[in-house]
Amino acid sequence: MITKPKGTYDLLDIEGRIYKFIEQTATNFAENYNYEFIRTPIFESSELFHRGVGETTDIITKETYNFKDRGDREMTLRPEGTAGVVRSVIENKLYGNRHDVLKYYYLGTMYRYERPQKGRYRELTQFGVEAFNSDDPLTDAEVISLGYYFIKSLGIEKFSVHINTLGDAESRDNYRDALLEYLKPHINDLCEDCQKRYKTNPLRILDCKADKDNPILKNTPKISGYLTPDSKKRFQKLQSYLNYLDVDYEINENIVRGLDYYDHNVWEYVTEDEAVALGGGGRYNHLVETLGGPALPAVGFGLGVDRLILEIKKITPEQPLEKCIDAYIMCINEEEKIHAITLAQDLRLNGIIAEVNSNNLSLKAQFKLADTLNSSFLIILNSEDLQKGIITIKDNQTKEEFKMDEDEVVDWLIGNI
């Protein structure tokens, strides 16, 4: 038997319905905030991610799926969404002669070769947004609030936003020097990855999962003590805007995010019970320029849809979990089946979810199947009524029955669903 690759899973049944619920909600939220949909290729030139995400990040050093195509070109399955969107903005010159904020959202699969665990897969799905051409912390607050209220709209309540600032280049340089000085006598007491990061990207040590409870990391200097006045002001403004937007947040100075391109404000959406990060984001004012575009400030986030599915399954909201249809059409003989299939076609073309007895089930079995499908209405056909042009509709909740002319059925259901 052929089985699915390690670190992947089939999306079907309950999880499939939750995914569609998340997809529809994400689309509605993003478009309400005036974001436009964008889709970038699943694979891109490896250079894009090496230059964009950063050579020293775990994603690039350990987790990317790389291959050569038949033209001997180095390609990589996208490990995250931002770099591809930035490439598209540059390549298509979407920034030309515009004074408004460029806003895009995406929902797609990413690929990371990492150890599979609960809610973390090698093939993963992300919902993300990116906003370009604004350096105002107000935009950061808007992006954070979009993700915050989107998660709440899914029925997930027990989470908060953890925010931090990485400051400007001067702030980070000062902090990096202080952190290196502090860690120098302790570095051999940390994990192997942290010892490597000490030489390449010391701020990533703060985000180490293996040593997160190590007293050495708990007592590191805090970046808030090394911020320039401008960086402090920017972070204070963000907090002020989040307060006005009623976003539940807390300051967590260990939030650094796992990608090299971030600066200034960064954040994660974190569950209260298991302290699991549902996703996160931050500002990246220099990435567009790094990838060959103009100096264009930007900010965005990415949320893990797979983790959102697990959280929703915990709370089991009825709407996305239940399979339900609007009308089940009951029929027995050939004459009734012809009426059933043509009526179903009319209903479906008018946006009504309809199902027909296409397995020659008995009436008893059809009633049972309609209940299994949570059908709101039953449309009961019989040859005697059909000869008179009459159809019976039964409300499956109240059990009330209605008889009407056959040509009134579609309009009646549209008005009662």
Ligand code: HAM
Contents of the next structure:
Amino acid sequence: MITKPKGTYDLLDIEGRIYKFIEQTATNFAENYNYEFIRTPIFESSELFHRGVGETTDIITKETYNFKDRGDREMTLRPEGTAGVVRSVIENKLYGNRHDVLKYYYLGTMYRYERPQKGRYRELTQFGVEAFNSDDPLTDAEVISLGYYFIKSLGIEKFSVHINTLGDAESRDNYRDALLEYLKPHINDLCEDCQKRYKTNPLRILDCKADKDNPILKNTPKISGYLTPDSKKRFQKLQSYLNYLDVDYEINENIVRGLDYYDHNVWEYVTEDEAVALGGGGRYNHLVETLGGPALPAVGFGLGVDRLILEIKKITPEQPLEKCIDAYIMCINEEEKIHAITLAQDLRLNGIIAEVNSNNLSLKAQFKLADTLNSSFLIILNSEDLQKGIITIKDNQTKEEFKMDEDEVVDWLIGNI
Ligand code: HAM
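Next up, the form predicted in complex with ligand HAM. The previous block was the form predicted on its own.
After this comes the whole thing, all chains and molecules, with the earlier chain placed first.
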């Protein structure tokens, strides 16, 4: 038997239905906030991610799927969505001379060669939004609140938003020096990865998952002591706007994010037991320039759809997401079958979910199947009635049964489902 690749899964049944629910809700939310849909390629030239996400990040050093295409070009399956959207904004010159905020959302698969475990896959789906051309913390707050109310609208309550600021380059340089100074006598007490991070990317040590109870990491200097007045003000403004927007947040100075492009405000949506990040985002005012475009401020987030599915499965009884249909059409002989398929088509073209007996089942088996399919109504056809243009409808909940003209069924069902 050929099996699925390690770290992937088939999305079907209840999980498939939850996915479609998330997809619809995400689309509605993003469009209400005036975001437009964008789809960028699943593979891009490797250089995009090396320059965009950062050479020393875990994603680039350990997790990318790389290949050479037949033209000998170095390609990478996208590990995240932001770099591709930025490339597209630059390549399509979307930045122009404009005063509006350029807003895009996407839903798509990303690929990271991680150690698979529950909620951590090698093929993952993200719902992301990216807003360009506003440097105002108001936009940061709007983006955070979009994600916050989106998660809530899925029925997930036990999470909060952890916010932090990484400041500007000056704040980060000062902070990096202080952190290196503090950690210097303790280098040998750090995990192997963090010993490397000390040299390459010391801020990421704060985010170490392997060694998070190490007291040395609990007592590190905090970035808040090293912020420039501008960075401090942006962070305060963000908090004030989030208060107005009624977003439940807490400040967590250990949020440093795993990608290099961030500056100023960053955040993660974290489950209550803090075991899982449902998503994360932040401001990235220099990425467009880093990738060859003009100076264009930006902010966005990516939410892990696979993790949202797991959360929804934990809290939602199966009932509301159980599959159901509106009408099951029962038929036995050839004449009834013809009526059944044409009626089913009429119903379907009018937005009613209809199914017919396509397996030559007995009447008894059809009644049983209609129950299994959770059909709200049964439409029972018999040749004698059909000749008079009449059919029988049965309400599958109340078990009430009555006859009506075949021509009236579509309108009647539209009014009664
Ligand atoms: P990220 O924090 O790397 O950010 O990923 C965002 C979310 O994707 C994570 O919080 C998590 O829910 C989900 N995720 C990441 N890796 C996996 C995995 N292996 N399996 C399942 N879910 C996973 C970004 O990707 C940024 N591009 C977000 C962003 C957009 N920042 C600004 N704009």
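Positions refer to the first chain, counted from 1. Quick caveat, the model's predicted, so the values are computed rather than measured. By rigid core we mean the largest C-alpha set that fits within 1.5 Å across both forms.
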Rigid core superposition, D10 Cα moves 2 angstroms or more between these two forms: no
Relative to the superposed rigid core, does the CA atom of E274 travel 2 Å or more between these two forms? yes
For Q24, decide whether the Cα shift between these two forms is 2 Å or greater, given a superposition on the rigid core. no
Check the Cα of T398 between these two forms on a core superposition and give its shift in Å. 2.6
